[in-house]
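Next comes just one chain, in structure tokens: the form predicted alone.
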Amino acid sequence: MVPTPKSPSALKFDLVARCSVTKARASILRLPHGPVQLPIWMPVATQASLKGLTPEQLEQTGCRLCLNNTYHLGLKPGQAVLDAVGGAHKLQSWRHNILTDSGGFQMVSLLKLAQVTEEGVRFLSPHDGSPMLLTPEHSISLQNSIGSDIIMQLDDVIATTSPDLSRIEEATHRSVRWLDRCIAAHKTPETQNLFCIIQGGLDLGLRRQCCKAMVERDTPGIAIGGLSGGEAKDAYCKVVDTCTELLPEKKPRYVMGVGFPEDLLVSVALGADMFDCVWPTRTARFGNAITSSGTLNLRHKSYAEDFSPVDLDCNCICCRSEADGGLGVSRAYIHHVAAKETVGAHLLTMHNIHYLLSLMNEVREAILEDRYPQFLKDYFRRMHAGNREKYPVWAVDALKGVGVNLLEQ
């Protein structure tokens, strides 16, 4: 018997517009801590903090929904502290929305420290080596204590590059069983929204089976998981395209672990609404700026005397001139401090977050005005300086599948 999620839902999803050519959508996700405009990319504040930024600085980037990680918060500060303080919003002084990953991804990222059984996942803490059992029930209990607006089911995550097809099939069906346990364990559906996670590796048949089973559970939102693990981009696109065809129109669709600009734009065209990734903030800590003409390594000596803004087309606080109320940060300054002072990483983190949030706002406007196909052509042309031979083949093929020929004028 398929369990029915507890009601009422703490989420309202308003589908505002659809692209007349692609599968792109614009919508509003109404959550307990305020509305969120979709499509969206979400920054990852793993341990209740975005490295180097205050909550106010994160808010100034326009962020209204960020991620915390259940596994890490369960280890430190721990559930007792979370209960005592009243949840992660109060812990990190964040008045907007939070989404928590269930901890399932650590099955892949900390595989040497993890053992998976039907009961759950046994970890050895990366902090002190102490054992920890993460079950679906414990994951949900931790997320109830965290108080996040969107909570994720514990799923059985296998790398898409794994050659063990029987293990991928096992993980797919186990994820459905674990969702049932998560639904039963969820204590606060009136304030927190439980999302299911579709698994199945790169096997489209398994993905279709999992989609059917997950949709039957009728959770407030649906995620497509297990991707961005090193698989070929064309295979990634086939999975996203296949899943979105089978998902309810009036629920948010979240593709986990995606953050490269071109990946975001193509995935929106394939019908996805929500994304997250650590890459934009992590790469900032290595002196890399995401710009309208590609990612720039500002540690390179060629920027030592470049006094132009980090990105000429960006309106973030770093790139804006002092006359316009910004900081007037130059590429030369970032070059100077990137390898010596943490301020370089902080400034680029603000810039990169602002860039991707602004990009997704532009995507939304293009969908609302029904000009997303042209937006895609303009973006790829600018990104690759008009050289169509540099366009990634996987992107050209995926977009052609939803009616956009990037190689046309």
The other form holds:
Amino acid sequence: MVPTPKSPSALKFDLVARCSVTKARASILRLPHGPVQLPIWMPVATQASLKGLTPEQLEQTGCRLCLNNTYHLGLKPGQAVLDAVGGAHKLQSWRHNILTDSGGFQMVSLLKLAQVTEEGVRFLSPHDGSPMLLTPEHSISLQNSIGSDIIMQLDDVIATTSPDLSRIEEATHRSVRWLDRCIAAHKTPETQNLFCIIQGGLDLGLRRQCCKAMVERDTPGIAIGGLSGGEAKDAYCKVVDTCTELLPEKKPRYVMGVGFPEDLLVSVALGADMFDCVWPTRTARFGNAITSSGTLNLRHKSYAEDFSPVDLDCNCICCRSEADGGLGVSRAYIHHVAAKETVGAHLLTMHNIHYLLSLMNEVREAILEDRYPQFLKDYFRRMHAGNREKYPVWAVDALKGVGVNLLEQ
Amino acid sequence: MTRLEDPYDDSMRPFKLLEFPERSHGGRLGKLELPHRHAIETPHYLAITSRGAVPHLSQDNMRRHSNIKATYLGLEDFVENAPRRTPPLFQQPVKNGESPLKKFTTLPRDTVAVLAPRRMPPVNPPNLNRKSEQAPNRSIIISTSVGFQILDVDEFINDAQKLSPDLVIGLSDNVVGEAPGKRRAEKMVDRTAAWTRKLLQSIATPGDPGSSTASYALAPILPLSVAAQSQYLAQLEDEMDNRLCGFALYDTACLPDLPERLYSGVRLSLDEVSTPHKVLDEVAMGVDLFVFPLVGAATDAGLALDFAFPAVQAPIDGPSEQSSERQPLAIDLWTKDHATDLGPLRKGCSCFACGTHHRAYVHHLLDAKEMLAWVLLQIHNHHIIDAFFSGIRESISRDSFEHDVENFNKIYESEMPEKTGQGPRVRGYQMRSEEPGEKKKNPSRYNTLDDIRQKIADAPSEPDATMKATSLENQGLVVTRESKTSIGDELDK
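Given the form predicted alone above, what does the protein look like in the form predicted together with its partner chain?
After this comes the whole thing, all chains and molecules, with the earlier chain placed first.
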């Protein structure tokens, strides 16, 4: 047997606490640009900018690890500029950590005419239609130029809803082969951490095979990919639950594309540590505020005369009163500017990011104090105003599987 | 500079001229001091707001990274569907003495708020086809986010009183576009005179007993000759008491001929000046406060303002024949030569954008159509204009204004650089549809793919994901280019 290449590490993972009932964990991930507390949700600054926020404002929401997209940075400003400038941290003057995806997901989600071969992903440039090729080596080379603290392997992403099982199987095995090429191509393992991405669609057998093969490669961290593509939530939970069973305890586990509050809470209970999603910041630009009582569409006229803060319990700069050093922004004012002035988007983006980061902090506190099951019950009760019939069945079932009965008093 | 006593000094008025020059002399220094507000040393500018916010500047950024002390707000940004429905702004709960306008828009309490009927620059209302239900003797047409509406003079005065801005610009009957005929001009003067009288009779000023809200008034001066509005000006001379803080001039041409009695009022120019040179001209004519779209227009055009007053000749680093060339007033961040430039927007600038970020980033943000580009430019451009005005004040007090202006005109180009890139998305209330079938104001971002779509339709076989790139090329679906390229190669083109 050919020895599998092993990947060095530029991180330290300290597991601090485990929930005594669920599979939830609290840990510290020490990265080249400082430590981050897990579990964590990471906002997405696609093109080296978080939609209108200055890096300073992003820092003030408490964010210490955000995403950039390799695909977008490869197009603009391009690798030559990234090399000349000295990477994405310097480009955006961000002194904390950055995680970049591999670009594979955008190939599939944004480009209709993408063709995947063993060599890589061939696609047409969205700017001028010229043909381009993204290989595992290109992706790693770009991420090396970006200089992100966590880089992702190029994977063969197939929609989980695809009916073509043989294609999913091919993609799973190809992702493992591409991982080896990524490890071999990775030039700076001492400063950048390469994470593998487990594929296998919704087929638990394939997922197990993929976990086994990738764990052998011993990457500093492990991602569960190919999810959040429209599959049923219970199928999603089964995949996460199955994978976390097989993953080493001493490595961070990252589930890609998760950002709804209840999805985050359930996924943490299933043993995942890291998440990213554009939904919280995208929905902010449409005037939607994430609050402890659900997501509010502040463009609705019922908020035009609502002079209360976006979320009463929120501590973000918009929600805090002027007396507490905040801005004291009201729902009515957000209604007044939402979708009319970009300032409305900036304010809500800050709120939504702050809300999710502090939610994850509360989750962490609850795990540290070993009261996560109660935290889950309280959160769902509050979110659905005490109406248990409104609890999503998939969440109730998934949490039952890890020993928490949401419907119990 | 000849220092004279203000012969019409009214100690109750919040605006004081510090130096009271002779008529012919250029530039005057003053101070606008309102209780519990930033003292505004003049000449100064008001930052323009849209729907209560300085465009692109979230209120935290405005507080932290700008030195904006006074803002201009248009009532038309807040009164959709009035009077049928009470606008939310008027239901804003406030503590005693607080301005609902500031509370609603989260404007800092010490920022001077100037309320006008209309935005700046205003969207021209439809010409001639005044709304049939409008009574022209007591109303104007305004533009709200839900369409054109009528604003009645009583309603405006009422609203202004409730909102309690620091200064309120009276309603005026302006004709936009072509110059009004003689009869129309007479009507303009009569109506504006009557409306201003009404405003001055109704408004409560700070210190008035029994009133929790208070504002000072700025009387509008019409864009007509002094002769054409002499009766109105005479009326203002009679009304020149402590309620009337000064004047809002739609055209500064009449400034030299204004009656002497009106000299001590603060003069706000609504002239929409578009270059710093014109600002200097108006300062020389004795304007104290400015509202101009210059800063916002530069920001939206992707321009970083790059001038200072008094001007300093930049060190020449090119061939000597370039030394006679004038310096541009702004840097176009759209141009590719900034792509890897890690220098600040303007050398030596101490603003947040220049201190924290670099040209390469702002260029990238513009190129990627990221909103942050305009945020950083707006911070920088307001910083430049702030320094510009403080330079003007220092120059006047040093008595070197005339000389500094001459030098400024010599060193800098006379116009702003041409806009080369696309600005931020235009919003509905910022423009007016002129005719059916107009071009889209916000061009589609994905138009290159639209050509490809046509080619796909013309292709002999429907392309799909399993197709080889070479066969795509053969079908003309791709621009001819070396086929094996990585996405990192984009820049080489």
